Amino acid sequence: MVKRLFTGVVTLMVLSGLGFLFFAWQPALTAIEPPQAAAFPAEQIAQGEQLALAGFCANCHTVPGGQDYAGGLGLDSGFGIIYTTNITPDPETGIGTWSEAAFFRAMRKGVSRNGAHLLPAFPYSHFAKITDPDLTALYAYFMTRTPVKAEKQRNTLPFPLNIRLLQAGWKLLFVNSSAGPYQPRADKSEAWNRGAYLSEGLGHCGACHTPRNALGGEKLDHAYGGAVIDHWLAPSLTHTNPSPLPWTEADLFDYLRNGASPLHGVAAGSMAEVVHMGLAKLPEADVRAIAVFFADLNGSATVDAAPALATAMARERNDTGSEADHGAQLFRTACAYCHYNNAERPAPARPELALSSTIFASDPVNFIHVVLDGIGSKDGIPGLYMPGFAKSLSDDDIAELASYLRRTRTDQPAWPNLIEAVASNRKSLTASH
C-alpha cells in the first residue's frame, strides 16, 4: 500500500513537472537579417519615437552618460539587481535579428526571441495593452536606431529566481495572459481613454505606483495605491494620497508638464526623468489626457480644497518653534529662506512644506533623499536648485528636521525610526554615486 502510494505521488510529480515544462517552453523565433532603415516609412519612425518617449524606454535602457538604448542600467528589484538589455539593432548584442513577430511577443508575452522568459522588471503585462499599429511603429523606431555593441551585465538574482523557465509560473499567478490591447470605455471621454491607454499601457504607471506582494506581483486590487521602489516612494495616485490638497487635473498637468505643482511639490529622482526625458517631449494633449485620467481616478473634482489650503498656509505662520527645538533651529537656518510663505497661496518658486506631498507621505524616504541629495537643476522646475545637505547635516540633524516638519506642518502621525531611516538611505545614496 505504501509502495503504491509512493509510486503514485512520484508519478504525479513527474507528470506535473512535464506538464509545466510543456506549458512553460516557448520556441525560438527565426532570426532575420537586420532590416534597412529605408524599409520603414519616415512617418512610422516618427510615431515610434513619440511612443518611445511616452513609454520612457530611454529612462530604463540607457545608463547616465551612455549610448541611447544600449542597456546596462541596474534596477533594484528587491530580490537582486536586474540589468536592462540592449535594444538597439545590433545583431549580436541587441535586437537586430528580431522579426516584428519576435518584438510583438516580447512586448505582449514577455518572451525573448530565443524563447527565454523575460523577467517582470520589463513591464510586458502593461505593454500587452499597446495596439498593433503602435507596436509596429515602435519596432520601426528601434530598428532604425544606431546599432551599439554592448554585452548585457549579469543579474544578481539568487537561485532559483534566476531560472528563466520558472518565470512562466510567475506569469500564471500574476499576469492575465488573455488580456489584449486596451479597449476604450464608451462611458468616458476621448481624452480620458487616451490618458488611460497611455497610463495603463505604454506609460506603465502602475509598475511603480502599485504596491506588490511578496513575490513581486502587482496588487491589482490596490492599483495605483503607492509603493516604495528603488529607494523612492512612488505615492498613491488615488484618493488615498495623504496630501492635504487633492491632485486636480490642473495640478497634475502642471506637475507632469513642467516638473512642479505649486500646491504639491516638485518632481525628483526617477520621476524627474519621466517628466523631463519623456513627457516634456509629448504633445500637450497627451499630457493633458493623463491628467484627466488620474484626476478622475482620485475624485479631486468633488473635493473643496479651500479649507485645507487655508489651514496649511496658517500652519507656518502660527508656528512658534521653541529655540530649544533643534529641528526648528535647523529649519530657520537652512530652509526657511527658500521655503517661507506669508500669503494665501505659496509662491510658485517657493515650495510650501505644509502642502508638500513629501512631508505628508507615509514613508519619509523621499524627504530624506531630497535633503541628502538636493534638487538638481534638471529636476523639478528647470533652473531652480536646492543644495544637498549630506555633508553638512548628520543623521541626527536630518531626523530632527524631519520630525519637526512632520509635527508642525501636517496632521499625520510621527514617522518612526527616523535616524535608522536616514542612515539607511544615506548608505544607498552613497552606493549609487
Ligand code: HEC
Given for the second form:
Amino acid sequence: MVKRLFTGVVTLMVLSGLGFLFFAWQPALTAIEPPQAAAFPAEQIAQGEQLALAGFCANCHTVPGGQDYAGGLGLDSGFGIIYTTNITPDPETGIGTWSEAAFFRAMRKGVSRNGAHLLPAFPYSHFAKITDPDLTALYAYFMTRTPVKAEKQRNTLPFPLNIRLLQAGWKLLFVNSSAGPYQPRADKSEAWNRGAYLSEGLGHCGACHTPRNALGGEKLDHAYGGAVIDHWLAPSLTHTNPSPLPWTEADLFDYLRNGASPLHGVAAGSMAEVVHMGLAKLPEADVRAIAVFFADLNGSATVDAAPALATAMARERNDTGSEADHGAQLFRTACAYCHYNNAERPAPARPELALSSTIFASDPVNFIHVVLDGIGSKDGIPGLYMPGFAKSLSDDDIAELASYLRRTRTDQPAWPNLIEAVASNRKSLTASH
Ligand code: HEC
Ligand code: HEC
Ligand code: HEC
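The structure above corresponds to the form predicted on its own; please provide the structure of the form predicted together with the ligand.
Full complex below, order starting with the chain above.
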C-alpha cells in the first residue's frame, strides 16, 4: 500500500515536472538578417518614438550620459543587481537579428530570442497589454536606432534565482498570460480608455505603485495601493492616497505634465524621471487621458477639498512653534523662509508642507530622502530648487524636524524609529552617489 502510494507520488512528481518543463521550455526563434531602415515607414517610426517615451524605455535602457538604449543600467532587485540589455539593433550584442515575432514574444511573454526567460524587472506583464499595431511601431523604432556594441553585464543574482528556467514558475504564479492586449471598456469614455491603456500597459504605473508579495509578484487586488521601491515610497493612487487633498484631474495633469502641482508639491526620485524623460514629451491629450483615468480611480470628483485646504492652511498659520522644541527651531531657521505660507492658499513657489504627501504618508522615506538630497532645478518647479541638507543636518536633526512637522501639520500618528530611518536612508544615498 505504502509502496503503491509512493510510486503514485513519484509518478505525479515526474509528470508535473515534465508538464512544467513543457510549459517552461521556449524555443529559440530564428535569427534574421538585420532589416534595412528603409523597410519601415517614417510615420511608423515616429509613432514608435512616442510609444517608447510613454513606456519610459530610456529610463531603464539608457545609462545617464551613456549611449541611447545600449543598456547597462543596474537595477537593485533586493536580491542582487539586474542589468538592462542593449536594445539597439546591433546584430551581436543588441536585437539586430530579432524578427518582429521575437520582439513581440519578449514584450508579451518575457522570453528572449534565444528562448531564455527574462526577469520581471523588465515590466513585460504590463507591456503584454500593448496592441499589435503599437508593438509593430515600437519594433520599427528600435530597429532603426543607431546600433551600439555593448555586451549585457552579468546579473549578480544568487543561486537559484539565477536559473532562468525557474522564471517560468514565477510566470505561472503571477502573470496572467491569457489576458492579451488591453480591451476597452464600453461603459467608459474614450479618454478614460486611452488613459487606462497607457497606464496599465506601456506606462506600467503599477510596477512601482502596486505593492508586491514576498516573491515580488504585484498584488493585483491592491492595484495602485502604494509601495516602497528603491528607498522611495510610490504613494497609493487610489482613495487611500496619503495627501489631505484629493488628487483631481487638473492636479494630476499638472503633476504628470510638469512635475509640479500647486496643491500637491513636486515629483522627485524616479517619478521625476517618469515625468521629465517620458510624460512631459507626450501629446498633451495622452497625459490628460492618464489624469482622467486616475481621477476616476481615486474618486476625487466626489470629495469637497475646501475644508481640508482650510484646515491645512490654518495649521500652518497657527503654528508659532515652541522655542524649546528643537524641531520647531530647525524648521524656522532652515526651512520656513522657503516653505512658510500665511494665506488662504499656498504661493506657487512655496510648496506647502501641511499639504504634502511626504508628511502624511505612513512611511517617512520620501520626506527624509528629499531633505537629505534636495530636489534639483531640473525637477520640480522650473527655476527653483530645494537644497539638500545631508551635510548640514544630523540624523537626529532630521528626525526631530520630521516628528515636529508630522505632529503640527497632520492628524496622523507619530512615525516610529525615525533616527534609524534617517540613518539607513543616508547610507543608501551615499551608496548610490
Ligand atoms: C523598469 C525598467 C525597464 C523598462 C522601463 C523597460 N525595460 Fe526592457 N528590460 C529591462 C531589464 C532589466 C531587462 C533584462 C531582463 C533580464 O536580464 O532578464 C530588459 C530586457 C528587455 C528586452 C529583452 C532583450 C534581450 O536581449 O533579451 C527587450 C526587447 C526590452 N527590454 C525592450 C524594452 C522596451 C521596448 C521598453 C519600453 C517600452 C522597455 N524595455 C522598458 C528593464 C526595463
Ligand atoms: C519607476 C517607478 C515609478 C513609475 C513607473 C511611476 N511612478 Fe509615480 N511615483 C513614484 C515615486 C517614487 C513617487 C514619489 C515621488 C515624490 O514623492 O516626489 C511617485 C509619485 C507619484 C504621484 C504623486 C503622489 C503623491 O501623493 O505625492 C503620482 C500622482 C504618480 N506618481 C502617478 C504615476 C502615474 C500616473 C504613473 C504611470 C504613468 C506613475 N506614477 C509611474 C514612482 C513611479
Ligand atoms: C531655498 C529654499 C528652500 C529651503 C531652504 C527648503 N526648501 Fe524644501 N523645497 C523648496 C522647493 C522650491 C521645493 C519644491 C521642489 C523644487 O521645485 O525643486 C521644495 C520641496 C520640499 C519638499 C517636497 C514637497 C512635496 O510634497 O513635493 C519637502 C518635504 C521639503 N521641501 C522640506 C523641506 C525642509 C524640511 C526644509 C528645511 C530643512 C526645506 N525643505 C528647506 C525650497 C526650499
